[in-house]
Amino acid sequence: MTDTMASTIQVQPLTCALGAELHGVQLADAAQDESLFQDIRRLLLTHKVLFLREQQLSRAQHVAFARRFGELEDHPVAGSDPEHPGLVRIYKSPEAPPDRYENAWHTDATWRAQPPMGCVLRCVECPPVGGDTMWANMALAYERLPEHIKLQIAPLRARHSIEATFGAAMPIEKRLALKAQFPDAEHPVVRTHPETGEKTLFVNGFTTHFTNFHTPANVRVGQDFSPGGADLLRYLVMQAYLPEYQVRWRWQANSVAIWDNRATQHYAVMDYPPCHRKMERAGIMGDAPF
């Protein structure tokens, strides 16, 4: 099925859960055209992740387009382009030992008090086979939870940690310094999307534990606390693993993905060593989840 916007963007949904490929549009034009940009923004809210191929997009144009959504943020671990703050370079090469932090389901930077609202990711160079990225629709994941689980998690909040993820392989001094710079954030387990009003399941690979699980409603005796909360959190995190909630994208050079970080998780499949994979990502600042 293909829909056509007034701006002549052609929209091809990729799965029943989320994701659409856009044709007939260049993001370099949308960086300067308000009407065209607003069409793309509306499509993003509908499909949650958008894909485009053959984008003739310079780094400056990449940043200019992403900034239409909001101010950009740097990443404390991944390096940024020195001439374009906020454009994070995710470069993998056969010469360097593989970084293992990519291959996990996650929502970007939920260890921030205000996680990013979305990202614009451009492929600079990719292997001939492998290196795909997957996304999951966390509004659908919440919608299809059993009703008794929805009732149980409605009041719950959870901690999200950069120390326990990116910092885990660091020397202790560096890890503690990272935590001092970015203390663990606390967010609701069920988030309300600020633009669509959808409820989304907001736990992922950065989530360490619930902060208000240990109450008489959930815990018969103290020994229940750890396994009860941990098992429930594991069950919720694993909802992103279901193929029925996912879309998978095969990269080519000059392909771009735009996703709503408030409603999705993603997973960069690390099946391509010893090839190169070079990506550049503009993360857009967001607001505090509620």
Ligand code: SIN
Second form
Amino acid sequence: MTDTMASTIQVQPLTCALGAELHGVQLADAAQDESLFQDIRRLLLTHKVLFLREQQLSRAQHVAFARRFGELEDHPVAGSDPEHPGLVRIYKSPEAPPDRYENAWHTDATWRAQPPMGCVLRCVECPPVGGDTMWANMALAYERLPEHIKLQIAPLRARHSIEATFGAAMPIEKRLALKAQFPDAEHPVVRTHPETGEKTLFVNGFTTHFTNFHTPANVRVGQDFSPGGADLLRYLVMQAYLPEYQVRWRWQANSVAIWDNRATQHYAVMDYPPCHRKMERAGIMGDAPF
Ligand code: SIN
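Next up, can you give the form predicted together with ligand SIN of this protein, since the form predicted on its own came first?
First the chain shown before, then all remaining chains and molecules of the complex.
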């Protein structure tokens, strides 16, 4: 343990990049205690993802804790608990047809004009081994970019699409209906965190292309546009793959992760044999990236 707070929360950083495990705190208490909640909020801004084990947290308490950060949102593809709107069920089972929604590096719902500010994810049931989740620190990923890349991407904006990702495996009518409901969003490639002021690299698995790459500096001849922009985007998206920016968390039932969606990406590792993995996620509404 390297840090102890006034509120008796003990903080154990898990890697040099991001992530800390909290000890000596129950989120059910923080759901009712403003000063405890504010300690956790401050720790989240510092460590970007917080982990807790052995949480005695009912669904109502899960929602109540997450609601302290802000309003919750449902997900158009993954359903929510009918009795607890905003509590999204991410359930895998041997019987259900396989899907591959989570095992891609992503920042949640950047296809929204206002992507979520963060999430609180609780493990209900997990495989005996496998099914970990990984997070990457996108402020560090930005900070360590070569200076000439930082200069090139400073003015760039990019498109984020639910149609190209969740919609890709749908029949055409369903896919177009999804796109009509959730038109592509456009965001800056480098985002300024609204609370810490840090710059973060804000492209991920939902990003399809740059929208304003076509300048004389970037495009000498038309042929530069597609490979030039696509190669640069691929290079940026791949920064999250670097282990130096990551933390990996092994789940147990009643473990919880809280992450800052403005400063991280994550990846649910689907390496386990057909088996039950039940996660419940409260996504907290955020603001428009700038
Ligand atoms: C997610 O991508 O939000 C879910 C992560 C997980 O199930 O581990």
